[in-house]
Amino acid sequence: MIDPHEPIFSVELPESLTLRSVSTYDELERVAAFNGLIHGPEVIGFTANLFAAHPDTRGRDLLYIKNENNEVIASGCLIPWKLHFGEVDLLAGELGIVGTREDYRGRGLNRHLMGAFWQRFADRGCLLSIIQGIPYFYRQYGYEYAHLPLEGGWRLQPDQIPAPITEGYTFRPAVPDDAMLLAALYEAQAGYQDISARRTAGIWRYLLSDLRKPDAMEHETLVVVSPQGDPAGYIRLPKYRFYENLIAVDECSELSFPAGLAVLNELARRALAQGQDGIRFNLPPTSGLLKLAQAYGAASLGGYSWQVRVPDMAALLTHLGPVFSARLAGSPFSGLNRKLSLDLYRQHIEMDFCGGALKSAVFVKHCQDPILRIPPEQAVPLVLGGRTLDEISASYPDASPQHLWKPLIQVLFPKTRAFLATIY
């Protein structure tokens, strides 16, 4: 949201270019209308929704640059969100609607908007940054693929369905009235995964909010209701989505199985009248839907994944001090006393064990004896474990254990269950 009282950032740049972040919504709307002319008119939509109404953004967030005659010439963001990773929090801030006016692009406008958003991701005490963004490009930044799920999923065709078992499942629009209620059942089905995205009442009312539209990031948000109308669950339905020959659903709460064929019934009649070729599940593995349609036949789309950077490993591994503290209490290393190096080759790391808890974690100049060499980039999928250290081995042969302590590594950094669905 915009607050009038909020510090404006702002840098004069060379070629009488001006850096700034928004201020007031008549630059908000300038903006919103650049990143549409950028990236297409839903994009207009999305950013003065998440600008205006989001409770969780501010202005400082979203950053322009502007010529001489006051045109807005390119632009970027920086959208928070809290992650729930094991026992701990972390705040992350995601690099979004990142564009330049196609004559002012090869000056390196980039680079400024760059500095100016990890200003203010350090300013929000973000420990790492997200990414969808377009494939590599963004390598140069620092940012690698963590291989958390992002998009993809599984095809299922409509015929592979089998008829309800029980009749008088109903769907209704939710609406902000239902905040409470769908928070509810959101925290009970991320509580599946190992890492996931917090998200309050006050995001779940921004969600269900009549907001201006077209929106890229628009949602039908459908509540489940049994034959007893009572709640049995929800889904989201993405009305812009990649595949667009299939309708997609890509949230859903736990469903029993009932519930569950009903929800499989109502996407297969919406895709054959919408003459839709099928259904696209972009949900997580432990999803009991996805399970459904996957038991019925459903059939791999492959998937892409979020791309990551950690400024500062040191302090990332220092927060999640009670995630590896839970993860050795189970383990032949509890109440483990010991110093532990890592070598990220430039960067080193010393993790400091006490009565099996992480006292701190902190960048040496050298590194002696060290448990693990790893190249800096791959640290990042073993740390968040969408890889295992074998699965990176596999493909960079300098990452390696020191053999002895191998089972140690395994245990600080097992593969999670990870999926991210939107704050937006």
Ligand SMILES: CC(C)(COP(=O)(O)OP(=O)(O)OC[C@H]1O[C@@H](n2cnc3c(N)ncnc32)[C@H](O)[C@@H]1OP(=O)(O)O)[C@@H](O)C(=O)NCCC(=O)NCCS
Given for the second form:
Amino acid sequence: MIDPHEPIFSVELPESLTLRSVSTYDELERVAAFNGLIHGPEVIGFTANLFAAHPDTRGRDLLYIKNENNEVIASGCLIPWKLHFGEVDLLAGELGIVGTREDYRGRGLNRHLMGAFWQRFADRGCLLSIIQGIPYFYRQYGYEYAHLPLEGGWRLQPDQIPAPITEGYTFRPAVPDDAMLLAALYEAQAGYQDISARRTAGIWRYLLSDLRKPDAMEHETLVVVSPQGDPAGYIRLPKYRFYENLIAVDECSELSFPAGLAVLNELARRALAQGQDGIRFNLPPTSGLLKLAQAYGAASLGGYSWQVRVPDMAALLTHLGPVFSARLAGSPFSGLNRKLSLDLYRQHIEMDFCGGALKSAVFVKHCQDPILRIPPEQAVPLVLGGRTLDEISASYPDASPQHLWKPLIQVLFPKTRAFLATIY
Ligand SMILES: CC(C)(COP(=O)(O)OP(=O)(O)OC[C@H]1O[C@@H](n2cnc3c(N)ncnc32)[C@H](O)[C@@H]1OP(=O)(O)O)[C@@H](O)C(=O)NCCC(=O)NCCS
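Any chance you could show the form predicted in complex with the named molecule after that form predicted alone?
Okay, now the whole complex, with that chain kicking things off.
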């Protein structure tokens, strides 16, 4: 939301260009129009909604560069997320809606925006940055594929779906008054994940409110109603999506078997009515609806991954202390009293465990007898649990444990179940 009292960020750049944050609705409209030009008309509404109505954004998160004629020529933003990771919550900053006008590309404008992005990231106290972005480009800024699932999924054809076993399930559009109900259903399914997105009541109201259209993140949210008239779950269907020939479901609460079958039948009906080739399930492996679809023959479409950068790995590890304590508690290393060195080649981190609790994780100059050597970017999928050390070592021979302590590394850094349902 735009807060007129928020301090404006403004820096003069060479060639009479100015990099600044958005402080008025007029500026927001101009940046939104620019984003529409670069990314497509549905991104105008997306930008405008995100910064006019989302409870967690501020104008200071939306950065742009203008020329001497006051034209917007580049922009990018930080979208604030709160992630739930095991025992803790942590703040993440998504780098989003990045673009430079074609005639200004290759002049370092995006690099300037990134500098301002990292300042905002630090001001907000974020510990990791996530991006959905284009392949390859963001490696230069230190992002790495974390192997946390993003898009892709599973495909099912309408004719693979058996008829419902219980008649009478209906579907109605969710309204803002459903926020509490959907929040509870969301929490129940997010509980199956080690890493998930936190959704406050404010975010739910944003997702369910009547926003400006078109919006690239527009979803149809449907409440599943049982034959007795009670809420039996919900599904969310994105309007704009990859695989345009398939209707998609990218969020679903846990459902009973009859309700799940009714949902599959409703999706099949919609696919046929809309002349679509099938249904795509972009859901976590823990989802009951996905398991049903797989049982009826859904085929994998593969998947993409979030790219993540962790600018301060010692700070992230410190924050994850309660997660490590919980992992140690159920293991042969319960009560661990030991300093553990991690050699990230260009950085060295010492984790100090006392009675099974992490006292601190700090950068140190020299690494004494490290239990693990790993390239710094590969520490990201390891710590977030997208990949195990064995999987990383298969592609990166310079990622290797000290033989004795490999079992401890397996306890501290297991594979996680992660799925980030969108917060906008
Ligand atoms: C991607 C994009 C934002 C880059 O903006 P830009 O202002 O031209 O980028 P910069 O000039 O600041 O370049 C930043 C760095 O990226 C490099 N770079 C630029 N285009 C690149 C490309 N297509 N692939 C790889 N690297 C590239 C530059 O060489 C520079 O690195 P250097 O400083 O080490 O030389 C711009 O090309 C764009 O708007 N593309 C279309 C929209 C888009 O794809 N947005 C990203 C969606 S997530």
